[in-house]
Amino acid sequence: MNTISRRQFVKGSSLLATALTLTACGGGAPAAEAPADDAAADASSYTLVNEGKLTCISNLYFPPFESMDEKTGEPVGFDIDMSKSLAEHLGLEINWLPSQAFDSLVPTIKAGGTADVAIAGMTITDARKAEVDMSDPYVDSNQSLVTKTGSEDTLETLNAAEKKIAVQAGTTGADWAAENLPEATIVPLDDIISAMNGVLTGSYDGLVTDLPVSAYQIKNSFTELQIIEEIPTGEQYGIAISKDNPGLTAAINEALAAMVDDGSMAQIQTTWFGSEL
């Protein structure tokens, strides 16, 4: 791995801004150096999988946030539009591995050496923080409880000993079910288009996965399911990156608050959502 400067790559950064400013409005005078964060005093610099490259690792079966495009075979969606532009502002190239199981992510950033980041619409959770850093939250999200459309279940009729219950394995969603619904049978699958195909040829009662999801994909491919429960969990997602990396962590919260202060962010979200979240 290859030690990277976070002031050769972090574009845009407020500190950077503002020593530019004070130098210019004192007729090249060297302006006080401003005092740095906790962040940025603690670790100065970051590693890298492959040099000059963002490595990310996913679920890519979560549309619309990750997804692979059948004609190019290339991963699409909010988070890949998201991660490319996120590593423009760091300087750096973009690099997708292939899929893997999402229950896997964390377990793959907190060993290191594979991926530097995990980037998968995945919720902030005190769990997830015991293993991996997350960095500041990028989109808000709840759950929903999807059925075909026509049925008449109901989250209360759905808890029962007869009711298939679909979820994403390792999900924030496979949590709020075991929880919820401790009558019905949990079934964890690898991603959520299964989990769907389940639910629309009867062999899942129902399936509970995050709203932004279910609604991208009931209004654009699976338009025989519906939404029949809004469950306001108030989601964070966060991108996980390993505890012994706390500089490409602190790069990357910088990058995101470059996103939102130029706009970059609002326009991926209005593209792959009709608006900003």
Given for the second form:
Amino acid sequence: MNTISRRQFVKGSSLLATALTLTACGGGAPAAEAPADDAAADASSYTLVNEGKLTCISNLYFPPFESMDEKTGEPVGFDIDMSKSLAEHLGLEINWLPSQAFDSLVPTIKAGGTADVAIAGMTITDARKAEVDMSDPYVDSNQSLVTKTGSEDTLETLNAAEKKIAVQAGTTGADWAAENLPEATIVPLDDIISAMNGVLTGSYDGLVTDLPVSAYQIKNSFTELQIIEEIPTGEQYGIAISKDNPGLTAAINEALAAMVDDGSMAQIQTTWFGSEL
Ligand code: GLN
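What's the form predicted in complex with ligand GLN like, now that we've got the form predicted on its own?
In what comes next, the whole complex appears, and the chain from above leads the way.
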């Protein structure tokens, strides 16, 4: 990892901002007015754990945002396609590391040295913002309460000590369950697929997870689960970046804006959700 002086950083980031503004205003046309050394200016405004690559971490059990292709084991999903486009806009290659526990992502980014970003359907929260930088939002999300088809349970009946509610550890769904089902037995798991399987087999009475994930999974694979509550938490997903790398946060925010302007974000949303979110 190379470090740069504050002076270099300020110079690099202002050039970067200029270059990206020109690109954004040009509507996809080559920014003829941009200075010739743009690429160098971009690279000097932030550090990367692997030169020329945007190295990403996630928990790869959160479809359709991220999961592993059954045949190849490669990461696939909305966040993966989004990260490819993001890297392209930054002039970088993409490098996905193996899946890790969701609640280890923020600590890993904070510690530095392993990955540049966590892209994980991660809600922007004040607690996370105290530990890492979060990019501008790129997806809106809500929570959902899920039971097995045929279950008569409601939000009210699930709020009892004998009811087991599965959540993914360290998520906003886990926080919501702790707050709104205070009597229930909350079971934190490594991933939401295990939670879905557990509700299916009767190990748990219900689960709480992000609505786009439960809706997608129920439609495509867990057809014997049902959403009994859509919970309008008004969450927004962002990308987690080290606070020691503010130039990367700025560059990612510019790239996300460019992806909205040039239609690539809408295209990726349509690919995975059938329409723009
Ligand atoms: N959006 C939720 C959170 O940030 C869940 C994310 C996830 O499980 N990957 O806590």
